[in-house]
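As structure tokens, one chain now follows by itself in the form predicted on its own.
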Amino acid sequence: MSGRLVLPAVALAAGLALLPGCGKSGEKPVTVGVAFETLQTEYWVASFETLKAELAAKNIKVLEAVADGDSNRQLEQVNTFITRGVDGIILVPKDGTAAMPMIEAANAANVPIVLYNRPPARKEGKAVAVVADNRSITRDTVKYLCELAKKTGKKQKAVLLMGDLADLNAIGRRDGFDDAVKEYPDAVEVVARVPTEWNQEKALAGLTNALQANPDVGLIFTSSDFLFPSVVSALKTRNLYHKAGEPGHVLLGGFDGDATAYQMLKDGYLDADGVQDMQFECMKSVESVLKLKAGEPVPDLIPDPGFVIHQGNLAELAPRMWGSKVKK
């Protein structure tokens, strides 16, 4: 997988586009505008295209905006869906922290504002923030594969890939990560934490410095399954990649459940991933900014529970995976 995946139809180039809504004659259409931070990974595409759907499926007209990683413009395309009058903004900023002036502009224009996927740094304004659960799905995607690792009845050396720590996400997928490997200090060893900063290149030479540090790894946990092409090229390069019961198998998990993990399910490379609802965020976050536009009241934090998908459940919850319906 690329690092950056494009999609045609959205705008990027003019960083904001209107696409038409239906409403009834004589009636103020009701407008929400979309800011998403990066389209860089699959999640956030389907995110996207899954968001506008949600809202043009109940008529609602919607301005859409991508900053490419920069959070001042982000501020400014949020700025400008409320001078033109938006009903309600749905965020995808680049971390807690920048999503604040955003929700201080919104709160200062009294427009509801839903953050998708990440949540704000501090509980100062008016927002709902519709979250993965990162910490107990990454705990429990990692308990599992403790188990498999207690199973092969050796200690076995462990290698996390940490996302950017400035992302509460990642920071949600750290803590899993040690939660559930505490549980099981005969069965896992943790002898490397790679920062990644959710960047293949820094993914890819961190875990190769780890591998030929740690030649006998038999556990890896990526906190972005965005990042699995860089396991598997450093795997590879080290003739570590093969199937699970097979000799030599590293021990596979991720987070998010994209289209390249899926696949590494169905070919039986990846042992465990957990799944973000991504149907159910979206739909969680056309409902909230509505509801707060017509004064309902919502909880401030939504939090989406996810799934371990697994070899043993794979026919069975593939097609809740979001991943799985994505074409490569």
Contents of the next structure:
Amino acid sequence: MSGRLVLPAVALAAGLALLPGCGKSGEKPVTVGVAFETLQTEYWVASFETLKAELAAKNIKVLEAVADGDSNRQLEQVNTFITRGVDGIILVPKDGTAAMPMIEAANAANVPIVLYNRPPARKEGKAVAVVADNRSITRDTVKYLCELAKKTGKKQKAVLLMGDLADLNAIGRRDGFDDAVKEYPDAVEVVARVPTEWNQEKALAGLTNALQANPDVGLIFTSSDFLFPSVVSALKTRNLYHKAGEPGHVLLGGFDGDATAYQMLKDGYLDADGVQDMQFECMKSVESVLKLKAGEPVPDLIPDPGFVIHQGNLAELAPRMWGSKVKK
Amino acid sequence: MRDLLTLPAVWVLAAVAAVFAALSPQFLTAGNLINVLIQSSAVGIVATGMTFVLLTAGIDLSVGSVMFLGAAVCGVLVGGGWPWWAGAVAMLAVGPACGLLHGLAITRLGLTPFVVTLSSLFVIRGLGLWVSRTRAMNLPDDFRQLATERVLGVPVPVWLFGVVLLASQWVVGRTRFGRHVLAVGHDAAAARKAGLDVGGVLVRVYLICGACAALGGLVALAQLSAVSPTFGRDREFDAIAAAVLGGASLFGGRGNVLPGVLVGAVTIQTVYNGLNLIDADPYSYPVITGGVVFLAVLADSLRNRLRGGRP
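What I would like now is the form predicted together with the partner chain, since the data block earlier showed the form predicted on its own; can you produce it?
Everything in the complex follows now, all chains and molecules, and the chain you saw is the first one.
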């Protein structure tokens, strides 16, 4: 080595030694791969950032991958994680079925895998799912709305905006809605179930059509808060968008806990919202992947009980609602 | 009128309308028919641009992403304090710009339209997500005026759809450029030998498609008054379905704007509307909608085979 190259080489070696995770001689830093199917909603972006922050706080190196809705690409990304020798994988699959080959690949390589917010379609292979209890959170939210409907003394016509029928979360929310309204046959009558495919334009058209058929709808529940702009637009067009307590107010409920729902709650238009406890789910996902790596037992399913936020407990629960922290 | 009655989709639309009219008393009310037209406007405008592209045997898979990028730019500008109309103008500028780039990539780099627009479907949506930082953005109520205002009793989206249809029909049926578009679609090599500027025609066609995507996006955005990261997703399929339902061939050289796109867009929306009105089982929507589209396209294909033309 020429004299001119010795100094930079020494500096480089010293620099490498100072990099995070390289400080302890010979000890390989713990690495976790985080693979998201998409970042196309605020919930996924906020989850991605929270997971990374949670891992960074534990000095864990993070490999990131986003599949832009392509399950095949996500399988390749998971295989790449395995090839690069990750110590664990946290995965958001497109749906439960798409997760199955990824679980199989991780199991074959003996790499712990945790599914965040979306459960696997079948109980095959070893994987932990940290999932909001969509059914029970929705049931509690809709029951709250049904109680409000009951207080009006009139049987209210209800509309459900459903999510993608291939999404188990959407199905769980639909079932939770059905569970609740069944308990209030004298207060609520479901007149329309609008499939939205998680598409705002379809939600707007579908709700507008439902209001055309039933102009006296008194209760609307959307399976995701991100469809609220469609709900608000359809109601405004028919001059039905009023604050809670005002004459002509249509009872409104949603699911997620996003920033729009938070604002609508603050402004008095939204009656109740089922909130996924994102912080809890991220913390449990990281905790689970580390426990699996250490060989400790972890249940296959860790439910996020979530909570219902409404006009009566807004001040108390707003700090736990993830949408209250999203910068608009 | 003769064109209208020889289009199989018209008979399919009539059959669909008859069924829903029998099942729902609200279906044939004036309010609901206006509803269907308003809801058809955005996709219809995008499908009109798509028809130009299909006439040249091309395709544009990026229109949904163009809608989103325009909406994201508009949302960021309006959120940053710009007046709503300035945001709308910026949104309208995004479409032709994207279309021009598509046209240049196809003609100057010799790439196929499918590859170029498939790539830009991802690139443009990615740019939109970058611009918006994946935030949902609510627009001021002024923006909804575009969707709710009526001129001579007709909602603005329906006016816009009508103007785009009439202007496009005039361009395709009555201008030299329209004849060049059809000639390129029939046989690009022969058109080139005949001295046509095939590259110039293609660039203009993609520019028109981009402009229509942005305008259709604006109409949809005005109705929602909010930009979400999923805005415009999968709209390319609706636009292609509406154009093909209206008689456009994926092999180029055949198709029309009036009555084709109007009938195609309204047929698709009528099926959704009718299913909503009768509160159909949510699982039946894709089956029935796909079945109706298949029937109309099959009938059109059979008709063309009987005439000895291309399917």
